[in-house]
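Read the single chain below, which is given as C-alpha cells and is the form predicted on its own.
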Amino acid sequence: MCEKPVFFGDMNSLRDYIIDAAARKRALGHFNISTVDALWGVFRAARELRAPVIIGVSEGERSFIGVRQVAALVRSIREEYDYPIFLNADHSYSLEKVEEAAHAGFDAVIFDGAKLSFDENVVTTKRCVELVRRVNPDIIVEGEIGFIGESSKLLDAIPAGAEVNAEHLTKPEELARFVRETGVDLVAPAVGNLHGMLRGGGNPRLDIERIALLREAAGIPLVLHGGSGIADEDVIAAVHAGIAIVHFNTELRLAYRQALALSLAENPDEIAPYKFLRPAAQALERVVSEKLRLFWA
C-alpha cells in the first residue's frame, strides 16, 4: 500500500493534493452538500481519516446556501482547523455561474458542456478557462465530455442520451483533443457512470480499461462523476486506473433523508431543528466515511 503523503507540509493548494493523490494511486473524495449540518458531517468524516476533502455545491445547492456564504463557511473551517478542505462549484452551465464562483473564492469550478456538441463544448469550456485564469490562475477548472445524466436522484431507468455503450462513452482521441484545445486542469469522462442511482441499486459497471486509456490520452487527472451506486470494487479499480477525484451526492442525500424521516417519526414533539437534524447529519457522515475508506484510508 502506498504511504500517505505529508498531511500539509509543503502542500497547501487543491492542485497539490490532486497531483499527489494521482501519483500515489489514491483519490480525493468530492461530496455535495446543501446545508451547514451536512458540511460538518463531511468534515468530521474526513478529519477522522485525515483525508483531504472537496465540498461540492451545484448551481441549485449554492443558490440555496448562498454563493459567498458557502465559500466563507468552507474557508472558515480550513483556517480554524488548519485543514485541507476545498470548495468546488459543481456543474455550472454558464459563463456567468463560473465567473460568480471564481469571484467568490471557490477553489475549483466545473463547466458542464456535456450536452453540447463537441465543438460547442470546446469553445465554451475554453472561454471558461480563460475567464477563470483572469480572475485567479490558482483556481482549478474542470471540463466534462460525455453525457451521463444531470440529476443526483433515484432513477427509474438510465437517462436518455446517457446509454452505456461504446457510442456514448468518451473516446480517447476526443478526450485528447478536448484537453488540448480547452486547457482544462481536470476532465470528467463518461465511462459507464451515471448521475443518480437506479432504484434498487445495480448501476452499470465501469469500463476500467477505458479509464486507463483515457488517462493516458488526457495527460491530466480524471474525475469520476456519479460515484453513488457504483460497486466498491469498481471505484477502487477506477482510482488505480487514473481517477483522481470521485464525486458522491445521491447516496448522501438518500441517507440524510431516510435518517431525518426516522428522526421526525421517533420524536414527533421535537421542534428544535438542531436536535431532529442531528441524526441525518450523522447518517451522511457515515456514508462519507465509508466512501473515503475505499480510496484513502
Ligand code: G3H
The other form holds:
Amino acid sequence: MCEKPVFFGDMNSLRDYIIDAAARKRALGHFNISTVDALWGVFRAARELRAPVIIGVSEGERSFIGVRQVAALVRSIREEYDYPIFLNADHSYSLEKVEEAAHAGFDAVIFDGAKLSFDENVVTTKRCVELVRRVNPDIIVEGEIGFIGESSKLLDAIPAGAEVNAEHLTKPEELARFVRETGVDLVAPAVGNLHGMLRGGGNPRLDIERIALLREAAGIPLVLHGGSGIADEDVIAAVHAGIAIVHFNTELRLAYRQALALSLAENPDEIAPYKFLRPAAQALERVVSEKLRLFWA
Ligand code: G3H
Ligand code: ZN
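Just the form predicted on its own so far, so send over the form predicted in complex with ligand G3H.
First the chain shown before, then all remaining chains and molecules of the complex.
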C-alpha cells in the first residue's frame, strides 16, 4: 500500500481540493474513462504523482459502465486506498441525467447548456443547481458557456459554431452574469479550446489573457475542457491564469485504441482480455502521467 499522500491532511471533499489547487496555482486533472482498466490506469498515474484526481464519465461512458456501478467503483478505490479520487458526471444534457448522477453518489455534475441560447442555458443550469442542492449540497455543480464542439474524437475541421474568434469566445460580462444568475460552483468557458483533436495536430492556441479576465469576472474557479491537442505551454499558462481543473479524453482514447490494436496484432492467439488489454491501459496511464506533470508534479 502506498504511503498516504502528503497533501491529504484534513481535506476530504472535492471542493477542498479545488480550492487548494486554485490557491497554489495548480490544477486537478480530469480524465474520462469507459472501462474499469482505464479507471485503474488513471488511478495508478495519479497515485504515482500523489495528485488528487477526477474521473469523468459522459452520458455514454457512464451508461456503458453503469451509473451506480461507476460511483461504487470510484468510492471503493477512494476508501481502500484512502485516496482523493472523485467522480464527475461529465456533460449531462438534461435535468434527468443530472438528477440520476446526484442520486448515484457522484461528487460533481456538469449541466452542458453551451448549445442553448444564453437565457435558456441560465434557466436550465439554475434549475440543475437547485435540484442538486436538494439532493446533496456538497455536490459540485459546473455550468458551460461557449460552444466548443461535442465529441472527444479526431476532427477533420473545427466544428461549426466553435470557431475561435472574438464573437464565439466567452466574454467576461456574460460569464459574470451566468455565474451570478445560476449559482454554479465552477464554470467552463470557450477560450480557444475544442472538444476533440484535429487530425495531425494543430489545435488552436488558448487566449490566456482572456482566461485571466474571465477568472476575475467569474469569481469562482474555471474549468478547461478539451485538453487534448492543446500545447503543453498553453495548458501551463492557463492554469497560472486561473484554470483549476483540466479535462482530457481524446488523447487517452487514442493511446488506448492504438495500444490495443498493436497488442492484438502482436498476440493473435491471446484470448484472455486481461492480458491483451493490459498494454492499452498502460498507454493510457502514460498519457495521464504526462498531463498531470504539467500542472501538479
Ligand atoms: O469533458 C471532457 C473533455 O473536455 C475532453 O476533451 O477530448 O478534447 O480532451 P478532449
Ligand atoms: Zn468537456
